[in-house]
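Given next, in structure tokens, is a single chain: the form predicted alone.
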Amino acid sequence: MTAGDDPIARGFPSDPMDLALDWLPGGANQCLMTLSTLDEGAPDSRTMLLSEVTRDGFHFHTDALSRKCAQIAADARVSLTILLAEQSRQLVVQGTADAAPAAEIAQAYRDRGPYLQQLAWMNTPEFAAADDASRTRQWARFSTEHTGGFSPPGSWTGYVVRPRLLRFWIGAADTASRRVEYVATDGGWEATFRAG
């Protein structure tokens, strides 16, 4: 590789997560992104609130009996795509989802409002499966019976995404977009440049 071709000779940071702090700045719940998890070996994807990114990684809070939970106890890979369409970027991640402390866990739940609180306690799927005027109902019975507000339910969960790859997709209208890709090695990261 010359200078050149070397993202980081021409600017761009050793470390990837110094990039993805500086794109994704903010305290929590700031955006959404999708998360990929292996069913069976074939991939399952939803969209879902990306919580906080620290240097630890990328931390998501959900229900740990829900199928994404089950589905990473039985492999931890995963992978998140973060799109940023107003600043034309795109950010993907692949890497390891290990369990977060608890402390974290509960301070995700006290920083969602209270819509994502309640949601927490009746997204199951008996709740999905009744009717529209049901859920209405339960749902407006369910908020009136807690006007003081809500604790995490026993199954409030969450998970730190430690990465091993991550590609950041750059786009521009004057020319042709490209990929900057750091790929984890024994001595920090390896960064090259990938076609857009």
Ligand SMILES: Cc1cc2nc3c(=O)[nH]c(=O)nc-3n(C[C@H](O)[C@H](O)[C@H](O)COP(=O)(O)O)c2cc1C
Contents of the next structure:
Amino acid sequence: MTAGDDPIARGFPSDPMDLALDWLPGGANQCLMTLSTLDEGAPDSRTMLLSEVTRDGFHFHTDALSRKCAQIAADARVSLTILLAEQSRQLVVQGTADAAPAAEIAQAYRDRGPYLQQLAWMNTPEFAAADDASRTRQWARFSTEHTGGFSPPGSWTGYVVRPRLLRFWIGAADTASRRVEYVATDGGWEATFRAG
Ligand SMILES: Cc1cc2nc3c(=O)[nH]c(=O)nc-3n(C[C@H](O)[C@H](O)[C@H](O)COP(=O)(O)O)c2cc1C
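Next block, the form predicted together with the named molecule, ref. the form predicted alone:
Shown next: the complete complex, the earlier chain at its head.
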């Protein structure tokens, strides 16, 4: 690579988390992402709230009994796709999902609104299979039984995705889109411009 095609020599930060923190909204639960996991080698994906981005990585929270958690327990490699449509940007992250600290998991529950807090309790296979009238009735009953607020169910959990690769896609109206790809090396990060 010559200095001319080195993104860092052209002003991109040497630490990609600086760019991720600059791109992504601050605060809790500001952004959606697609979380992809491996299901016995086959890809599996779903939309998730990106609960928070910190220097440690990308945080998400979920039900420990969910399929994604079983998949992560078997193979912790995951990919995140974060679309910032209004800014014409996309960030793809590859890394490993590690268990988040307990205090952070509890804080993430407090940061969710009452609907999502209740959902964490009622997200069971039995409730999913109940008839519509009973689902509405049980939801309302649970809600009136907990007017003082909710504490997290035992299965509420969270992960932090520690990246080994980040691809920042930058759209432009007056020229071609391009990407800046960062790959972790022993001592830091290597950055490369990519087409596409
Ligand atoms: C907009 C949106 C946001 C979502 N956010 C979350 C989330 O933060 N955590 C979560 O566990 N599920 C979330 N879900 C539900 C997941 O997409 C998924 O259906 C659920 O987690 C079960 O996934 P699994 O069976 O692959 O484990 C969200 C769904 C949508 C449509």
